[in-house]
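Coming up is one lone chain in structure tokens, specifically the form predicted on its own.
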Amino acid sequence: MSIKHMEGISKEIRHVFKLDTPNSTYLIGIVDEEGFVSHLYYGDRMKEDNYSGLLRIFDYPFLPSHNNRDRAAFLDSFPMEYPTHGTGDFRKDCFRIETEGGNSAVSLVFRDFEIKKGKPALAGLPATFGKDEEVSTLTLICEDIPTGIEYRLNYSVFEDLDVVTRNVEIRNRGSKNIFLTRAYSACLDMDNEDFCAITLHGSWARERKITETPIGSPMITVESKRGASSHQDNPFIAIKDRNATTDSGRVYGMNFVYSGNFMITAKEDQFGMLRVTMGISEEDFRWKLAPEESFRTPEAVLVYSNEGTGKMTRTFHDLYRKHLIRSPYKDRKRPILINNWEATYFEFNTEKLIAIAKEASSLGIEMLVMDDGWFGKRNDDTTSLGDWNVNEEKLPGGLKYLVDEVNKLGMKFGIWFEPEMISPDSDLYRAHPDWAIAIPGRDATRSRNQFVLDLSRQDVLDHTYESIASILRSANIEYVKWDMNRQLTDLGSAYLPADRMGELMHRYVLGVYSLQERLLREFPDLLLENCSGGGARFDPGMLYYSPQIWCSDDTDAIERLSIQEGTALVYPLSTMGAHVSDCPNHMTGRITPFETRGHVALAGTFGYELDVTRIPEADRKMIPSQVGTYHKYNDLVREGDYYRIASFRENGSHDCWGVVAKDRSEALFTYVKVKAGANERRRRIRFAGLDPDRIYRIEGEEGEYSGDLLMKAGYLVPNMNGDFRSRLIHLS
């Protein structure tokens, strides 16, 4: 078992818990007679078992048992595993309450522990999983004696990956109600050794751009208070050595398995210590905990790499592919789909969709997806959300007729929903205006002319589920694109009592999870793709329910280079919804070669977002070849190890990434020349991840090369004339 307990290390350190992964060690100490839970160490794996010298417990202000007069100074500098509010630690804390008397102070004292094989599920929440032989779990049982709060700090350690996951269960063992006003999932306290933070920021159509920030006394904050994990900030942070690269240096990655409001902070304190915290945002959060009720925080995933950001990335990818995504599609090719959104927008009917399907099927495309506009009176975005009944003026003969006709062409059929939303102009809203999130007497804020359903209510959940499920039962629908196109505002529920109104945001997210869990139970073979105005909910919580997420509404291949680079820093290529779209691009107006659009989309799930009946004949003729390329390489792209070779975001001229088979027998590198220049020479790129002792052939070229040569001396990419040109380089 990878968790070891050592007792009586010294008089001051009563217990040490050593959590070992293949290449890292995480140490927790129970310190002093009061049982302070201390962070001792996280980093390269250690054999050492004497850890008494790791803490500055013999420096001023000393332990409270030696110097209780300066307890506040001790609490304000001691490295804590789970810092609490109001008793002397003035750094960012992880836990805060409000009692019936209005007090907020709380503490945490160790009481007992459990070590078990396996990893228990988190009821109602997405989380990583593993078999008993793959993962072990440590639970530290702690308490706050005055309030009767019991904490269960859970740590799970994976045997084959450098991963530690954390979450906390809070139980009210007292006799009075308490209110949680902050309940984070994880904290990391350690010396700030000239670290930088990597975060992923952006906006709609500009998601997950990589940002590096030196860590100092100004607090770095990554957060969402929009009701979803958001376009603007992804629930991820990495702490790295300032000079760490893609293949060298220490990196600590943290990712939050949650799809709603979150808060991540990183700050250096007055003594040069770094504290990183991660959890549900306290913004609009106040959770009532009656006696014997419990609250579970979502899971935080911690990854350690001593081989740069690249090793961190590959660890996240392996963890999520093996221990988070559950879909039967996770280990097999996804059907190549064509979505009609950018082809037709709302202007379509059965005849038009069948025409697209006929042409697409003849070219090897495998699925037609009908996007927004098929229901109610939906001819624009002002109406009918919530009225999930087929508009037979557009689709004469109904949905089953259309699906059957598409199936006759040998194609699968998929459909778009936005289940969480309701239009003011809808039959559902006219019947149930109280089902929308709103504050009585306040003119509710509209976004995209729609409101949000109150998914804290079971009646709303049941109606929403049946509306979706009845459509799926009516025809052979094998794919659902689940969209969510606005933020949450005007936080009021006609269902929740006043003392539970602060639970609405979290209950909303739990409602989304329950709907998708229920959907997958009834339709276990359904391919579900989550979407939120593009990439506003691209997070590990969603991956628990869907094996792929629409990466961004920006389908421009050149824009996608940085979007997909940032996404792939944490999330597997197999999860990134990526399509070949029309040109000039509908969002940027850029004209990019059809071949390049295909190569960039090949780094994701691969599909088409255009009217295949109207594109230039030269582009149409390339589709069978692109389809063949997808089938040739997708197993490698989906299952292989990802390497970042060059970044257009950094160099302003070119981009390159690669995927290498686990046994290093095969690799596929994609090179994109973004900007051409005069009098250029061939560019040298150095591959990564190959076996230095093997001999490789490059498809379509003469000669053989050792892996050692290709990684050290590099490869000269043949010249390509013009901007936005690309090349696939296949090694075997």
Contents of the next structure:
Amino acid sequence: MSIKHMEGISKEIRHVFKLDTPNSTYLIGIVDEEGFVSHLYYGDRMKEDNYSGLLRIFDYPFLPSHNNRDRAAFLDSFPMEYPTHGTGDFRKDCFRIETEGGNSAVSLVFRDFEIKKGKPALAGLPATFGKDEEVSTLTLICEDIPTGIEYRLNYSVFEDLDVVTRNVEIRNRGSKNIFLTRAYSACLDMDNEDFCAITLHGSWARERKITETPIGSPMITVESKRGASSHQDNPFIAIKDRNATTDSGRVYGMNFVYSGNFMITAKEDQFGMLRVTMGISEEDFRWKLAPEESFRTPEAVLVYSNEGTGKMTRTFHDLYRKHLIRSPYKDRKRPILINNWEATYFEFNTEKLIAIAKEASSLGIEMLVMDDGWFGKRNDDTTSLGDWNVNEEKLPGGLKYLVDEVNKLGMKFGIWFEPEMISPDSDLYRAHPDWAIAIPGRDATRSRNQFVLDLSRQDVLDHTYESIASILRSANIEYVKWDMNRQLTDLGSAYLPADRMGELMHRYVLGVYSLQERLLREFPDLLLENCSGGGARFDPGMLYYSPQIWCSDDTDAIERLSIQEGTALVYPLSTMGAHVSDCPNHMTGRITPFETRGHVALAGTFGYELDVTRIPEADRKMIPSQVGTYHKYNDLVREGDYYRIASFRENGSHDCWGVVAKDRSEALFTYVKVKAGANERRRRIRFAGLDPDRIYRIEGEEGEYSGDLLMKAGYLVPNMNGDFRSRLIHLS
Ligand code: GLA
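What does the same protein look like in the form predicted in complex with alpha-D-galactopyranose (GLA), given that the last one was the form predicted on its own?
Below: every chain and molecule of the assembly, starting with the one above.
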């Protein structure tokens, strides 16, 4: 068992809990008299030892039991596992309340603990999972005596990966209502040893750019208050040694398994200590806990690496592929799809789609996905969301006819929905104006001409579910692209009472999860791809329901380099929706070789997003060989270990990444030369992750090289003329 409990180590320390993964140790200490739950250590794995010296109880002003006069000064610097508000810790806390009397102070005192094999599911929430022999769970049971709040701080420790996950369950054991006004999931209190933070920042069509910020006294915040995890900030932070690289140095990665508002902060305090916090954002959050009600925070995942960011990345990838994604597709090749969005936008009909499907199937493409515009009167984005009935003017003969025709070509069929939305111009809105999130008497803000459905209501959830499910039941539909194209504003629910209005944001996310869970229960073989105006909900919460997420609406191969680099820092390549699109690119106007577009999309799920009946003949001719390359390498790309070799974002000239088979028998590196130069020599690329003692052959080339040589001396990439050129380098 990877969790050890030690008792009576010293007079001041009642219990120590040691959480061991293959390469990391996480230590928690319980202060004897006061019952404080203290963070002792997180880092390289340690052998058995006497840990009492790690407890910061001999730092002035000493424990309150020794010096109660300076209790606030003590609480304001002591490393805590779950700091609470208002009793003397003036740093960013994880938990605050509002009582019926209007007070906010609350404390946390240890009472008891449990250690169990396995990891309980978090009802209604996405979370990592594992068998009893793969993971064990420590629960620290704590309380705030005056209010009767009971806390269960859960820590799950994985046996085979350097991962500790956390979440908190809060129960009102008192006799009065309590309002939670902040209930985070995790805190990390450590000495700041010249750390910096890596975060993923961006915008629509520019998601997840890797950003590095030194940690100091100004607070770093990574947050979303938009209702989705957002294009702007991803629910991720890594704290790393300032000089850590892709393969050396300490890195602490934290990722939040949640798809709505979140808040992550990192700040150095007055004594040079670092505190990182992570949880649901307190903005627009106020949760009523009546007596005996409980609240469960989403899960925070902590990954430790002492081999740089690369090892952190590979740990996240392994964790998510093995212990988060549940889809039957997770270990399977996904059908190569062609999506008609960039091909036709709203202007299509059965005839057009069948023409695309015919051409696509003859080239080896395996699935047609019909995007936005097939329902209601939707010929642009002003109308019909919520009216999920087939527009027979566009699709004469209905959906069944179209799907059957596509199936006859040997292709699967997939469909687009935006189930969470309602257009003001829709039959649904005319019948149920109160189903939209809005505040009576206030003209609600429209975004992309639409409103958001109030998914805190069971009647809305049931109706929404039935309208999607009945479409899926009506024809052989094997894939759904589930979109979400606007942010939440004007937070008002006609259903929630005033004292529960602050629950809307979180209840909305729980509603989304319940819909997707229901969908997968009725259609267990469905391939679900989440999407949110491109990549505004690319988070581990959604991966629990869908094995892939549309990475970005920006399909330009060069823009995609840094979007996919940032995404792959945390999320497996098998989860990144990536398609080859037409040029000039609709977003950037850039013209890139068709081959390069293919190589970049191969790093994700792979597919096409173009009108295959109209692209240049030379491009079309290349599709069968791209399809062949996908089939040849996808097992490796999907399941291999990912290595970042060079970053165009950093060097301004070229990009390179690779995937190496788990047994290191095979590897595929992708090299993209972004900018051509004159009179240049071949560029040397040092590979990584290979077996130094093995001899590798490079596909299509003469000669053999040891892994040792390829990693130390490197490989000279043959020159390629022109901008935006790329090359796949396959080693076996
Ligand atoms: C979003 C998606 C696109 C497309 C459109 C349709 O922007 O990200 O891929 O589906 O919606 O309206």
